[in-house]
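Have a look below at one chain only, the form predicted alone, in structure tokens format.
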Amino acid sequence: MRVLAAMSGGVDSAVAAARAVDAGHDVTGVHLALSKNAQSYRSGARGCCTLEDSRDARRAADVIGIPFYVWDMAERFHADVVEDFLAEYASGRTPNPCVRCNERIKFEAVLDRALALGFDAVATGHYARLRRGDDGVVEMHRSADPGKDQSYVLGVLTQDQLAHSMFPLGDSRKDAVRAEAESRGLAVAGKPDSHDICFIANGDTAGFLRDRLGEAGGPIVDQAGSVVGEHEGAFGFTVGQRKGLRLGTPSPDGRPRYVLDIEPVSRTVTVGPREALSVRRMEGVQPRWCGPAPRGVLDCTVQIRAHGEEMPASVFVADDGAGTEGRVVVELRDPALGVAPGQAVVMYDGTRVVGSATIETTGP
């Protein structure tokens, strides 16, 4: 097959590209330039948008012996990921930009261009496993390395996208991947993993939001509606947050208070005790299914954070079967704390990823 290997400049994508070559595929490497000014998003090893990263990817491609190109995806990335991130926070929600990047950039914009150019698949360094059944359906499963599993941020992929994807690292552990990179002579073997949000230059999310959305102060209130503090922007908070509240009035019982709700129109942030964060019901919108959309009630497990635990749940799918519209209602067997609208809820049947939805509302 003709395979386009997305090379971020890190160790995982470099080894994935090398393994695709070893498997006999005709491989071409591509690095995605996600910022017109690479230094404006990240620097050093903390992200995936730097000049250093593009150079590391090119050197890895040279060692592997494959053609290499840089694709300018800056405008698409800014519109579909950065602007979406800002809009979600401005609306009082807490988005996951990695989920959005996978959905709209790596496995939509890049895959669409790759197929148009005659490639059969896109290979990435994600830790997840793909299995094709006798019926031709491609299933996505958790990776063999639980600590590196990235199936959560890939839960937005559709069957058509999975059919044209390759995850060569799915059966490997990270330490083995680094050792393999070393043995192959790849200079990125010891390169640190990227962390945080790749397009925020210094890791200061609140400052990033403030600079772009502007200061818009408002009250911090308790559950009774009494003002207990002031803030400079509701976008600086997320449901479940405890630190950095700077409350002027302590709670009557002296216990810590947490963010319970963010109302963007009145710019009101509501705080209260930890137990008030308890959630047993979630409603999700814009579901995306990795295979056929389930019908009726699905007994499964769900995950609501990239590195969160699995939770037993019953999921009711109110969907027309098209897999792109509708709603899902998630009933948790045990309560979860600090679930924020805007997060993704990903559904699993054992290790298999069923699909995902964006959390719109939560309740007890």
Given for the second form:
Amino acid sequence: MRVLAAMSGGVDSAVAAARAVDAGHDVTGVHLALSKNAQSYRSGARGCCTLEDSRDARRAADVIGIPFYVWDMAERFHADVVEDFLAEYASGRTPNPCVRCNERIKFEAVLDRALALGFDAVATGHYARLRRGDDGVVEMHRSADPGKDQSYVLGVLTQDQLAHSMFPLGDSRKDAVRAEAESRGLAVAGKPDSHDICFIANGDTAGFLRDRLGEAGGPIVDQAGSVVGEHEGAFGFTVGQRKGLRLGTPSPDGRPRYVLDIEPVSRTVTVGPREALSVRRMEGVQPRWCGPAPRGVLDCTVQIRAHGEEMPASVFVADDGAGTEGRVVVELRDPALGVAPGQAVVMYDGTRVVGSATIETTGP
Amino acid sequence: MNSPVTYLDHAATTPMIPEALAAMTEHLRTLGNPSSLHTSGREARRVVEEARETIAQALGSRPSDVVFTAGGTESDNLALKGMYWSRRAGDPGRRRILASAIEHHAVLDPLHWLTTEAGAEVEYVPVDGLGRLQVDALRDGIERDPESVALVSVMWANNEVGTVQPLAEVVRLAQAHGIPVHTDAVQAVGQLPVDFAASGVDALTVSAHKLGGPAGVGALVVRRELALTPVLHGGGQERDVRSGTLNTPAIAGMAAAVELAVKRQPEFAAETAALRDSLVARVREVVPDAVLNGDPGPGIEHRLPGNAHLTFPGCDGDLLLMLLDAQRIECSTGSACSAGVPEVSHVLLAMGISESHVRGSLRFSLGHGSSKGDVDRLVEAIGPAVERARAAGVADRRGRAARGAVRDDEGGS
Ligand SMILES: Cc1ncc(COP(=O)(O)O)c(C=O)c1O
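Now the other one: the form predicted in complex with the partner chain, given that the block above is the form predicted alone.
The next block holds the full complex; its first chain is the one shown before.
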């Protein structure tokens, strides 16, 4: 097959590209330039937007012995990921930009372009497993390395996207991948993993949002609506957050308070006790099914944040849930704390990804 | 992977001609610092001075006008900074620099630096739709206040679209007010007749690797009467204007290349222009809507003989480059930043070409060794490549449109 390997400059995508070559594919490496000015989003050594990363990716491609190009995806990335990120926060939700980037950049903009250019698939260094069934359905499963599993951020991918995807690292553990990079002579073997949002310099999400969305203060209220404090801008808050509230009035019972809700229009931040964070019921929109859409009630497990735990749940699928339209209602068996609207809920049957949806509302 | 290379990027760098390779390797074997006073030093010095005379002879200058540098970029920096500083030292009011809007980055970036760090006021003189300097605009710029002009810099011929600049008129306008002129002739030497003295310019940049010599060596041909403030300070090896131990083997290689390139220039230009014309015509037979950018000529007074710069509407030039490269056909989209991200060409934008046309353009540049076979291979490959690149462009636009629609929906709910 003709395979386009997306190479971030990190160890995982480098080994993935090398394995695709070993598997006999005709591989071309591409580094995605996601920022117009290579330094503008992030000036540290990690992340996906730096000069250094582009150079590391190029060196890895040299070592592997494949052609290498840089694709300028800055405009698409800005429109589809950065602006979406800002718009979501401005509406009081907590987006996951990595999910968005996979959905719209790596497995849409890049994949579409690759297919048009005559490639058969896009390979990435994600930790997830794909299994192609005889019926043509592509199943996605959790990685062999539970600590590194990335099926959550890939849960939005459609069958069409998965049919043209390759995750050569799905069966491996991270330490084995590092060792392999070392033995292949890939200089990126020792490079640290990136964890933060790649387009936010120094990891200061609140500062990034303040700079771009403007800052305006507002009240912090308790569940009864009494003002218990002031804030200088709501963007720094996430549902479930406890630190940094700087409340003047202590809670009546002296117990710590948590952010329960952020209302962007009036900039009201509601706080309350830990129990009030408890969520049992969520409504999700834009469901994507990894295979045929389930009908009726689905007993499964769900994950509601990256690296979050798996929780047993029942999912009710609205009748029209075949495509991206429709809704799902998720009932957790045990309550979860601090579920933020905007995050993805990914549903699993054992290790298999059943589908995903974007959390819109939550309730006790 | 083993298919032969079709190299259509001579404007980026050229293969070394055998004579240059022989001269360079011979002197790589010999010992000697041209500044040393002993026999080995004298022998190395002799090689350097013979090279200087050869180059001076070929380019129409006196040997003492030739200052060896580490290439075109250094020569441009030395000319611009050196002339600006010394002219400003002579009269602090001389702060204006007039340069064409289509200079190479080796000129634009030093000028930008002079603006931010040394109080220069740079005026970029516009070009017309063919990429030719607007002489009237230059005249207006000079005559507005000739006393305040430190220097004028206009390239001999443009590296992207190949348009030859009206240098004689530039020199006439500047000389009338005693303003020195620098020209970047990196692309011109070997392609066009270049005579330093006859041109009337005060400083001229030449680079060896664009004409069959080694990379990392070049010269600034500069009238020795013109005061230049050094950029590199040190041992003062080159007229006290440029320091650093001279690279004897590279200089010998450069001299061999310059001598032959200049000697062969008339024949080379005629043959190469004919080959280039057939490349353009045949590519446009396959891709009828391909547009030739730059001056259509005819003749080398208008356009570098090796340059073909084409826009393929609806294509992304980078993708086209990649598709051709997969078949070992090598060309260029212009320049890329250090991260490898292709930059939108300031030259094409200055010519008034729309950004989408700029993105869809490719430069094919022919040189020594280019053959009909190269053109045949390009003509064979370009049609399917353009088709693919267009399909990718359609996919990109569809994706953007779909997203726009989604955003609108979301905005409404
Ligand atoms: C017009 C022009 N000026 C300057 C340069 C820089 O020359 P060099 O590569 O020798 O530094 C180039 C080469 O890219 C060029 O085309």
